[in-house]
Each structure stands twice: as C-alpha cells, then as structure tokens.
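As a starting point, one isolated chain is supplied in structure tokens, in the form predicted alone.
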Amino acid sequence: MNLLRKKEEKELSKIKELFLEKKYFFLSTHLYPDGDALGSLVGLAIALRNQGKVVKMGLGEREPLPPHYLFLPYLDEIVYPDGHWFKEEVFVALDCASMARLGGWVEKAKKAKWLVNIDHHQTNERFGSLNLIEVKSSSTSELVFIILKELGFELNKEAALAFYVGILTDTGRFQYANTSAKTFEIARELIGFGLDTFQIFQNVYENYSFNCLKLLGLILKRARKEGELIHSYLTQRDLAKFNVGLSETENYIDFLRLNRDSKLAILFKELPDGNWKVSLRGKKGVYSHLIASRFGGGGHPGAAGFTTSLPRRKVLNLIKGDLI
C-alpha cells in the first residue's frame, strides 16, 4: 500500500489476518460523530457481514446522530454502553485520535483481546494494541476503504455509500487540502456502485431547518473578527430557542471559515455540562491541531476541536498569543 508508511506495513499485516481470520467484532467511533465517523463505521460493519463476520456497531453516548447522516443505513443499530456487550474478539476504534473519545466504552474496549485503532489524525494518540495510523489518507474511510481492497472484500452499493459520505464529508466536498489523486480515484470507483452523487450532497449539505438557518443567522451576528481571527459562539438557551439539537451544527463552523480577510475561525458550542465544546478551522499558516492540543485536544491542520471548562475569553486570549 503506497500509502502508508514503513512502520505501519506491520500493523498492516495483522490487521488485515484479523479481519480475515475473526468472526466477532465491535466497531466505535468518536463522540459526536461526523460524516467520516459514521461512514468509516457503517462501512466496515457491511463489508466484514458480507465476509460473514458477526458486527456490532457502538457509540459512546447516547447523543442524537446528526439528521443530515440518517439516511445512511443500519444507524439504527447502533448499540451504547447501558448493558449491550458481547464478547467480542477485536474491538476496532474508528476515526478516534484518544481513547477518551470512545466515551462509554473505554473501559471495554481497554479489556478486548484485540484492540485496533485505524485513523488518519497526526494527534492520534496511538492507545491501541494494533495501530494504523496514515495521515496521508484524506479520511478514516479511504483508509479503510483500501485495507478492505487489499483484502479483496468485496463492497455492495451501500458500503460504497457510507465511505463516500465519510471522504465527501472529511474532504470538504473535495477541496480541502487533504484531498490527494488518490481520493479521486477512490470516490470514482465508490460512484461506480450507482451512488446518487446529488442526492447526497442534498442530504449532508442542504438540509437544514428553518430554525437551523435561523440559529446560523444567529452564530453569524454575533461573529467577531479580531486581527486574523474570527469567532462567534451558541449557548443551550439558543438551542433551546430554535428547538435545534447540538448535533444539528456540525457545519456551522464551515460558514465562518469562509471570511476571507481571517486566518483562524472558532465556534464555541456550550454543552449540558457548561463546558464548551470548540470548533477550530485553519487556513495556510495556522496548524489548528497544535492550537487544539494545547487545551487536550486534536484534529488536523485545517480543522480540529476540543472541549474546555475554560471561559471563551480566556480561550481567545490563549489562542490569539498562539497567532501573534
């Protein structure tokens, strides 16, 4: 595999024995999942039944799944961690920088005879007992799309949906910088299957609410510029104003990024607890994953997030003596 390093070929090699060898696996992802997280897991769930493997699929946190992902297929049975265990031989973390981000599930997954961590985050933590790591690969499922290519399992029309929507989704709609030739090549092939390019893009990027667009129209007034950086923050009372679920603003943080006079945008999303759940955006010159490990935390260069206790001010005085 061209794409990945020397040190990884290992790693490789016995995942790939696991995969074909197994029957019993638990697949999760990170709290609050994104296109690429679900995509990575619903697609890997497919292509190890159709291999006549028994999957469960779990998340951390029983926490709405954002509407614009439901039409995928299969979410609903994702299992969470309130009694629903079997004893699963490989449990494999998808898409998930730190073990923390498993959520509920840590503790089992610490004590699973196998546990593999597949992930394309240069913060990657590597906790697992087997770890891929390519940060190279546009998005956890390209990655995994090429394991399962090199396996030669073979994918159906609805596996090919779910990591399209995982790199469509990680990518930017193919024009954030992780996008390689051989991303391309990749969601050509996934097309291939008679993917309704359209229809998707419909689903994950234009269906919002009235009330979403009215909460955005919210973010969007409150968004401050200072020098090369901009920002804006939704509270639970917001939420609870426009009946908007948290899991609803995903791409919010997409519209502030498109200033073009700003270098770095933010959004700040309180959380139930009080804690702020903060979304970073980079452009050229501004790593937001460095700026995201500083308060326990991680990403990419271009995007990448953390949760604080901290006030927002504090969080912007830290951050914008990052970019001075």
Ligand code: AMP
The other form holds:
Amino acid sequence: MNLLRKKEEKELSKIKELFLEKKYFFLSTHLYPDGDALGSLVGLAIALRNQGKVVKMGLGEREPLPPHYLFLPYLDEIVYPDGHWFKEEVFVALDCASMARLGGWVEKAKKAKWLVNIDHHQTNERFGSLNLIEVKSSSTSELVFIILKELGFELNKEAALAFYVGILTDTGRFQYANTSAKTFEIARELIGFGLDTFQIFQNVYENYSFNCLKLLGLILKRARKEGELIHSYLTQRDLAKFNVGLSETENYIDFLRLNRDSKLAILFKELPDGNWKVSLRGKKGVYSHLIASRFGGGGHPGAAGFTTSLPRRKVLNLIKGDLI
Ligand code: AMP
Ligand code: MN
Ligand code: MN
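Okay, that is the form predicted alone; can I get the form predicted together with ligand AMP now?
What follows is the whole complex; the chain from before opens it.
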C-alpha cells in the first residue's frame, strides 16, 4: 500500500491475517466518540460480519451519543463495560491515540490475546500488540477502508455510509489539510454505493436544536481574544440551563476557529465531575497536539484535546507561555 510507511507494512500484513483467520472480534473506539470514531467502528463491524465473523461493538462510557450521528446504523447494539463480559480473541481499538481513551474497556483490552490499534493520530502511543498508525490518513475510517479493500472484503451501502461520515467529519467536510486526492477518490467510491450526500450533510451539520443554537450564541458572546489566541468556555450549569447535552456541543469549537487572525482556538467544556474537557484547534504553524500532549492529551496538529482538573486561567496562562 503506497499510503503506508514501510514500518507499518509488517504490522498491516499481520492485521490482515487476523481479519482473515479469526472469528470473534471486539471493536471499540474513544470516549466522547466523534464521527470518525463511530464511522470506523460501525463500518468495520459491518464489513467483518459480512465475512461471517462474530463482532461486538463497545464504548467505554455510557454517555449519550451525539444526536447528529444517531442516523448511523447499529448504534443500538453498542455494549458498555457495566454490561456483559465477552471473550473475543481480537480487540480492535479504533481512532484511539492512547489506551486510556478506551475508558472502561482498558482492562479488557490489556487481557485480549490480540490488541489491534488502528489510528491516525500523531500522538498515538502504540499501545497495541499490533499497531497500524498512519498519520497521513485523513481519518481512521479512510485507513480501515483501505485495509478492507486490500483484503478484498465486500462493502455495502451501510458500511459505505459509516466510512463516509468518518471521512467527512474528520476532514471538516473535505476542507482541512488532511484532505488529499486519495481522500476524494475514496469518497467517490463510497458515494458510488448510493449515498445521499446532501441528506448526510443535513443530518450531521444542520441538526442543531434551537437551544443548541442559543447556547452556541452564548459561547461566541463569551469568546475572548488574547493575541493570536481565541478562547471560550461552557459549564455544566449552561448545559442544564439550555437543556443541551455535552455531546451536542461537539462542533462548537469550529465556530471559534473561523476567526481569521487567531492561530489557536480553545474551548473549555466542563464535565460532570468538574474537570475541563479542552478542545484545541491550531493553524498557521501552531501544533495543537504538542500543546495537548503537555497536559496529558493528544491529537493532530490541527485538532487536539485533553482533560484537566487545572483552573481555566491557569491552563490559558501555560498555553500563552507556549505561544509566545
Ligand atoms: P475534540 O476536541 O474532542 O474534537 O478532539 C480533537 C482531536 O483530539 C481528536 O482527534 C481527538 O481524538 C483528540 N483528542 C481529544 N482529547 C484527547 C485526549 N484526552 N487524548 C488524546 N487525544 C485526544
Ligand atoms: Mn476521533
Ligand atoms: Mn479520527
């Protein structure tokens, strides 16, 4: 595969062997799943099942899923760590920069006979027994699609929908720097399964409740600019007041990054335990994954995140020190 670095080719052939030979699979992805997390999870599950495999999908925390992804198929089958215990041979972690991102499945992942780590984050900690990390891939969905294609596994419309959503969202609708000609070629192939791209766009991007819009207004009103940094925040109280779930606010950060003369956008979201879930978006030479790594998180140069118990002002001061 010309998309992959040499180093990964050996790992890839072993992963392919597992996908061909093994029967029982457990797939999981990161906490607070985004479109790529859910897309690669569901898409791979469908493709493996079409090969006669027995596949379970799990998420590490029983949090509501973003409503704008609920049109994806089979999400109601997702299991959680407080539920059943399975004994699959192969555990596949998708779109997870670190083991901790699996949340409640970490222990199961550690005990698995095979732990396959398929991801595209620069900060990936290579925690698997097999690791396929391709930072040039726009998304984990794109990467999984390529593996399945090389294996000759048949896709169907549902799997194509899942992978398309993963690619669409991780590339910011085919606009971010991770979008390549290859990404468009794959999207073309996926659309060929009969996808209604306009409907998908509406489901994902024009799916705000009125309260969500009003809360977004508050975030923008609160935004502050300090040099080339733009930042805002949202608290549990705000969420309760507007009756909006945390998972519905996934795309708010995209509105902060619209500012033409900011190099870094930061959105702080308060978690139920009082910690901050911090989203970073970097541009013009600001590598947000390096900043996130300092706080124990990770991601990509353009988009990264971390969770912290530090006060907001303290985080901002530390980051401002980095920027100057
Ligand atoms: P978000 O701000 O949650 O949309 O995340 C932006 C990017 O950073 C995504 O690629 C995430 O997978 C990654 N990311 C977010 N939080 C973390 C974390 N705590 N550890 C590692 N990667 C993260
Ligand atoms: Mn993701
Ligand atoms: Mn991704």
